[in-house]
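Shown next as structure tokens: one chain only, the form predicted alone.
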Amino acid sequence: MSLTTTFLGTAGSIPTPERSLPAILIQRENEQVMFDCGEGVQRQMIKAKTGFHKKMKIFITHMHGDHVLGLPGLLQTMALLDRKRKLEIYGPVGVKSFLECTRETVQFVLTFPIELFEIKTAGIICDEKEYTVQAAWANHVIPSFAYVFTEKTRPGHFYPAKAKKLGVPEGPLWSRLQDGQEVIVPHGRVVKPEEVLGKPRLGRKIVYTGDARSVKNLVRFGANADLLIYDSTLDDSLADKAEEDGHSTPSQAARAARKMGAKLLVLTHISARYPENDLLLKQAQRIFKNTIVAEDFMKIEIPFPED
């Protein structure tokens, strides 16, 4: 199954030619996830082809305007291109208001249903059948959420010798073990699924801090990240700026990609005073070897840990 992220916007704070603002879309088949909304976000996803009709939920790591202004042009969009699947949105205490607000002063008419969550503590916020997504506290300077979307582990190989040698026929029989559950045989045989699986594999993990300053929380709970996407607003002689905004530089990303044993780390939020990408990269591949610094419609296609 594919799981691909694509940023879609990856400036901080005020857009330039070249970047747009905070939108991270995680697509995992026919569903989509996206972390942060900036300003025009639906015009980057027209450009990525990423569709506006799909089972979608969005993440909202905080209430500053650069994360969270795409939202209503990217509702209004979505209405007047006539979607009707649910669209659930999930964020800090007063995204409500702010679409109430909208709403109530900007003239349109939603053609789908949506399903509001403000989130209160940390901890697991979304538990589907096949994934979680987790919120943490990141340390900015407004409440703001880091995000975590994990597969849940899936059922190990499926060995059809072993099944037809206990006696198990092919079909309905053979999915039920695959799902994990046990079966009956036709002479009366109780086959569990240890018997024809190989070890439970594990899922894809990705990690977005959304804003925040270099925290330990952060360390433990992205901890063996395939993807790490840490914000980089600043270069490491800014440091103390960064520290003061609430931001992060290379440097310290990259200390906290070494620390969770991540495998990949995308630096992301760019201030607008960088429009190369050379002096980031150097300054976090001093610390974390496999850096790249995120760009505007760049996709990231993530294996499963096996492959």
The other form holds:
2 protein chains.
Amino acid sequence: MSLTTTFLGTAGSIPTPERSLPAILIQRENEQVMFDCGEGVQRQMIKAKTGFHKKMKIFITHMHGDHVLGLPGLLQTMALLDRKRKLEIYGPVGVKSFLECTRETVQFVLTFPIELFEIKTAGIICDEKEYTVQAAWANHVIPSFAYVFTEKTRPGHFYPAKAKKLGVPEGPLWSRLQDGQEVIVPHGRVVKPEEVLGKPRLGRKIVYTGDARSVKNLVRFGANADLLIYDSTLDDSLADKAEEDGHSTPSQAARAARKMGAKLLVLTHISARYPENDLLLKQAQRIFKNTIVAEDFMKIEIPFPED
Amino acid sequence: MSLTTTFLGTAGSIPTPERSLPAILIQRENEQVMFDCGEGVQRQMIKAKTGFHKKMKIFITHMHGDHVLGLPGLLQTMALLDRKRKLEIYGPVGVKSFLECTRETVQFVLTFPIELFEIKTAGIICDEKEYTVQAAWANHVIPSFAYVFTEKTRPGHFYPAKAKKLGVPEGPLWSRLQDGQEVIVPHGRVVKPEEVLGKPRLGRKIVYTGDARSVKNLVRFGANADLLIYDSTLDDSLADKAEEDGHSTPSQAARAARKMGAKLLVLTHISARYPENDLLLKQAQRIFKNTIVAEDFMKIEIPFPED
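Just the form predicted alone so far, so send over the form predicted in complex with another copy of the chain.
Every component of the complex follows; first up is the chain already shown.
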């Protein structure tokens, strides 16, 4: 089951020739989960060849323009391309009136249904068969969420040889064992799933802070992330300004990554004042070695631990 | 007096990797006039190094998203960069409520005043000391304007030798002659400006159709354009679809250019179905030789005829 994160936009509040405004696309098999939807996202999707017809959910962290102004144009292009499939949009209070008023004043007709969820409290906001998305309050200058995408734990690998040895005939009983249920074999013995399955396979976890000061509540929420995507708008020397503007620095991101036990830290929301990544990277890597600075169109694949 | 037109976005309704959404920037000395403001325009301006602080007027042709969705992000970036100078925005009815509702729902604080003009009738909508902008109804699927930027006629070159010969002493009388006024020289003789000036210098004229079917009313309006920028969304073989969608084809644009006596025809609003320009160019050049197909960041300088 492939799980790819594509950075469609990695700029801070103002784009640069190299960085478009914030948008991150997680693709899990044929399904897409987008975090933030900055201006220009539709063109970035075209460049990254992501398609506009897939099953898709969009999660907006907060209602600052650089994180949300790509939404109307994306919807218009989907409609022009005759998308039929429902689109789910999640965001803080305000996203509904933003979408309604742009649809009223900029004339376009949707060809597909939108299901809109205004998030009012932290917690699991989206519970799918194979994954959840959870929101936590981030500490920014306006109400803002951090999001965690977590795959659910799946039963371990099924070993047919073990099942046969225990007398379980091939067929429906095998499926029930694979689903984690006990079965009774013809001789009357109970076979438990753990007798024929490997250990349960933990899902993968992607954490995105959105715009956020680096505060404690994110640590537990983002624990053991395979991929931790962290606001790193300004470098350490501008920590005071970062604090004032509701952002983080590389060192703060790196300390959080260490506390969270993250596997990989990606710094994003990079201010236009840094045409090179070196400084930000150096500041973070002093504390957390496995750090990279996001760039537009960068792709990160997370393998299953057991695969 | 330099006059440069920069094509910031040349796509049809959907952007492509090569073409951003519609926006055309005329720069006359230190003043900017923008026609349309499609999504991504702020990043295109950054790439083209146009600056965000100059005296500027924006003219929106119509309220389709691909022509207007770049406006909120542009305003936000101007505010983040602490613009102080007033920005003038002209557009059809609807542009005001669009801007108001995005400013209410997407939170940002402007640092500069906006003067907003909703155009309700065709005619001269902006009359500056040295130029005018005129609007004409275009024939599209929703109310839409075409715009003409016209420099005013300036007095001809002043010839000091002629003035001296006629006994006009250097000083204030020269200025009055240069401004086109008669003066009386010390001996009592009246000197007329045409005795010391070359012929009046006609201003330059740039015509932009916006999205438009090719109809007659544009011809008189756009007569003798130095630069005629014309909707050419679809090629000739799709003329029926162009008609239905309210657009034009290369042949239609070329015929209009010939009728208008244009000096140069630029085809724009190019559908994503044309990765190459050859077909559109060929269809237009059969009728009007001096045609080019717009590309993003293309710049066209129009010299003064007499310079």
